[in-house]
Amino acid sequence: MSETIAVFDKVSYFYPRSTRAVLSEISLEIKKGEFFGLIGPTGAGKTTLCCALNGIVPQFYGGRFFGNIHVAGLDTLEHPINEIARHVGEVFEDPETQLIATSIENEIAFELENLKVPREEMIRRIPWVLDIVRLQGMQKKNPVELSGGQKQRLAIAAALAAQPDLLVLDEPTSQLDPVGAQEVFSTVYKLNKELGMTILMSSHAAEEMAQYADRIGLLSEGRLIAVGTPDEIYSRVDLLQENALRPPQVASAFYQIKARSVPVCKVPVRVDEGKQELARLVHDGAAIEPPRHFAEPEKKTEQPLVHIENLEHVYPDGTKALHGISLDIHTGEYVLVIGQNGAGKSTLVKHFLNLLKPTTGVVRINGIDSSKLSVSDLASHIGYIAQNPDNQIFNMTVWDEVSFALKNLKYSKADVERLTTESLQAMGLYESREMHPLALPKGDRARVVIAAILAMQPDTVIFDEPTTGQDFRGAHYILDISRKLHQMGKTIIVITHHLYLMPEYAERVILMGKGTILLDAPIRQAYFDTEKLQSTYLSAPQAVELAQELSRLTGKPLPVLTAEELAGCFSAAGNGGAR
């Protein structure tokens, strides 16, 4: 049996003042070597998982503890953490609250200084953890001035350079673009499999896990459910969703294809087994059958809401954030606006409200240029929902904030009282009207947000990367809210790198590169056009690829987007052959 680099013995935690246990029986062990994903809703206690493997639980959070833990072979009640750190390094979620120098070199050091490190192996170790996750002859640079990628790959390289045993990574690439996450998952993974580094990370990134982890734990309400390899965990598909949590999509399709009795000798968790299965189901005579035909949303034709011509930005220090950009955008449309991180999705919205002026060219909204508008005037028409709802929020009860907009735009004291009440009770807040917005789940913040601009009645509402940091009930639940506003009649514009969440929502996409658009049309179309797709890195969803293939196999077109629409091009009858 390999050696064991953490053991988890019957451990249960409670938070200070609180009567819930965040872990609750917890039994683990962690093999040296091994790469190890944890899975779990939110609330599941992922997070605080990884702080008591240095010791932060309960250390620096108190609280009741019961059981051991040992790492390294020491025990995390009876040494210290500054002493456990020299064997656990820990990466969090936003890289950006553990960077505090003011160069890459300095932040290096910095970790290193605290460990009391001498200057001369100081000098050794920079150089060499910096070529390990590809930053090398970055020194000198202010760490502000990377991108969401570099920024994480440098936290990994700060906690590398203490040579750590085991490196905890908690929802690493939750916030970063598709290049992003996959440059922190690569540089993981070549930790792992090249340097022997232990490795346990937190993650929703369903495809990334499987391909990469060794062995997943589930964690659910604080128990650890389910241990095993990436092959058993994910292909229990019932499992996962019966926790709120989302299989890889070649999973999930073929668990449906399974149900309606096609023989599928087992759920494979990674696309090129997917690809695989479908050729010995092609095979063996499985009948297949194109989907139904898909109506293409209307064409518009009155005037746009949304109306640029010939778009160019050009920022203060000279960068080129957009070129050549024509577009309209009609009353309401829902699009889908994606792109790798510095496409100018974000430059582009801000024109739509006025917080970015034209360098040429004219933005029109309901006919009227918007330089002729204020931010106000625009406000009752276009309502911008950031990617962290906390930083909308700033006063001191829900009511408070969902009606501040309204009585800064002087409504009369009775539309005040009106709006603020129906936006509330549309969003299920009304309840929790007298409540500090703050005091609220994340997910309920969101709707405080969302409430302040429906308020406010739009004709358009934005979503930024509304999916970011959220696991899959999160995200469905304001991509839902975002439904039910576009069947009000409300124009929706989202901006996401989470491709696969946007079929069930989404008509139209604009794809966006290098401040140009690379293309405008109608979603079916849009993801099935991988090159373009890939030309700003970004990847078509696991169905899509599937469908590809399984067009390849039979000739037939297979225009589907998601693993139901999939498994709904398979029938139990004429499977020929079938074992």
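Residue numbers count along the first chain shown, from 1. Keep in mind that what you see is a predicted model, and the values were worked out from it rather than measured. First, how it differs from the form predicted in complex with the partner chain.
Seen as two rigid parts moving between these two forms, the chain keeps Arg17 and Cys265 on one side of the split.
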Contents of the next structure:
Amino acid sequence: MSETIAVFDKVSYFYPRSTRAVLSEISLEIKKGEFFGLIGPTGAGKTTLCCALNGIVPQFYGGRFFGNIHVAGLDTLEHPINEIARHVGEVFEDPETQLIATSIENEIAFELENLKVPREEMIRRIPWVLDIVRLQGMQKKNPVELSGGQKQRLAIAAALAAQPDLLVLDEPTSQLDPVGAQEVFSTVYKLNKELGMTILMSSHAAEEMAQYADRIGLLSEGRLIAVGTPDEIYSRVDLLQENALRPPQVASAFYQIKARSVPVCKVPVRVDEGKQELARLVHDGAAIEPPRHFAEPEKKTEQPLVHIENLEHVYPDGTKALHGISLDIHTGEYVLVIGQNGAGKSTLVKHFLNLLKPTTGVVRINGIDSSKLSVSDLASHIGYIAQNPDNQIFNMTVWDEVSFALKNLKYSKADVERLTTESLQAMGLYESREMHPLALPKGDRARVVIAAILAMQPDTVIFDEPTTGQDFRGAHYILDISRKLHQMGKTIIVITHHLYLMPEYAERVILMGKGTILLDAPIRQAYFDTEKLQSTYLSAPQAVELAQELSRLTGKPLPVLTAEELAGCFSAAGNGGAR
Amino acid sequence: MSAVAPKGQERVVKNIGGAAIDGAPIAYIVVLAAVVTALAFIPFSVVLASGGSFPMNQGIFGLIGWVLGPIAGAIASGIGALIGVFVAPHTAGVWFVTVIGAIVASFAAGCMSAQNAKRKSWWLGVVIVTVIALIIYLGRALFVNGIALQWAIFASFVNWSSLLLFILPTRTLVVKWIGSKNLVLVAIGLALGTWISFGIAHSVQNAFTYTMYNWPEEIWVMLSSVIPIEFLSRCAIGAVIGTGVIAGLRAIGLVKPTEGVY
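Next block, the form predicted in complex with the partner chain, ref. the form predicted alone:
The complete assembly is shown below, putting the previous chain first.
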């Protein structure tokens, strides 16, 4: 693995009309056959670095470029993109934006046609790559019919068909559910280990990067500030936190345990190593106490805000999305709705807004049958922040977008000004108010939509996958807003796959699977029902896994949900086996 | 923000791939050609001009030249107009004249910019071609068909006024306004520029159509009032669509074609 496939030598880059270097003094060698992970907060320059590898930066974008990048021996400024593309395949964040054909085989053939690959060779390669990404037998299927994970695997197959030396994946799992993300990671890992393909992947998925990558590079404000093995990088929790990055929960937990003067010999970055380290600590007599009593959410007895009885919904194509759902949500609750894609989560909450009508059953909002309420009646009380922000954006500036509904609801000019300003400031977007919303990164676009909803001051806010595509800082920014609204007495409903983010926020969990409610329980109970979570392809956060292991080792109940809570179970006194 | 000069050697950045034509990404050319085709469906006419209504896309040929530059702009407009001839024959007129007009208008618009030092004299080529076209068109009218001088002058007002404005510093002033941050100036620049660029295309088109149809003096009388009104319609189309397109392109921050002037 000593031969290099890509070399960056003192690379700096400025986009046109920008005085800020988006890449600064990057010197890096990527070795043949390695899995190189690239991490960094949003805006660190990860996408630019990925696009520099096949010459799109700077050949397509222009700007000022300093230094050299050689890929497979080719200088990326001296060779055309189509020549470099034979050596570098690239897969982007959103699978929807990179699929254009009407069948899977045409999708793969498109790239090959552009590279003038003979027809017979195309016919040989298509089943080969489909086999690798486990889409065999689906040649004639239209890509729009695939799931998110399958679409991303198809994008990988299309890139792979050109038989590149280096496969670059730019946050390929950030838009996917856990099943899709796992499919992509396992496919990429297989390519790396079984075919020896060199991989460069940027991702916020810390747990998976720790598991699969050989080396990790940490990019911050355009500078490559650290390169090392996952153990070397992810165990430096302080460095990650300084750069607004999330370490794997296991690393975070042991970092905090160590900070309590418990003799942790090494901060593990993978959950299996974490379990071994726990066993060692228990064996060595570390002082472990169950945490203080956690307050149970109070039982509500007043009239529910949302009352659902035997709700069923059948889509026009005959798909039965909900099967006899019964549920009450009370004012002031913070409810988390989880489940795999297609479980019926979005279908359920759309009934709260009359965006969908029950096929059978009843939905009452504040005691009134929702069928008697108009969408506009409900919209002024219940704000719905949809999964894809771009579907809700249509104005020319951020300010116009956020103030649009207020103007339509005939608020006074002064109120429009005040509420829009407050909402933009709350979401950290005031400085961007004159920008076109679509010129902002996807994470910021989501915040524009949230700001527009918050400006209307709804009593209930539904967040549908609010943290998808956000980095750690962006995700917490949004969730902190949700907590602030909750503390103001508003009802919050969040749909998400990111379970590890939610313990600080949510009180109650509704777990859905195949259109039914599998579990409706307080979060501390729900997260420990790992069997039910796994039945709908969800995994409990690593902290819960470690807590269960520690509980097994000590025989004490440890209902902890976060790395902080887990670390709180340890105390320095009584620890044995100091090293 | 990097205050310190980068240590690496600065490189010459050029697009050497096949994904762009004359610095304009092919995707842009395809999209704008499609817009030209789509607008070919919409007849936009005050009254009959050279024997039929004119398609709305005639208002954006200049815009495409300013967005993509003379070569890529001419390609986009030419392809769009050619497809438009087949899918929207009701606005096509004489098919090859329609396509030539699209190409010349976008090319002339693209040549109004002086930002590319190697192309500073391209506008002279446009002038020469236009003068030749006017000699064919007006020469035939005056000396072959005996049209009265005053009607020839009135009916060709858009043609010679465009040529004069193209030769005068108004050529570069239009480009300066289109590149202005002030959208009112952008709109004025687009309107005036559309008059100039389509006026030049119209001269070239008429060299063909007049040779084919030799319309009598009565038509020249009518055209002398109709044509300027039609041109004002094209200018309005160019200004309205163009201002929105340019404001949007600037706001979204998409990659700007090398020869784009916005």
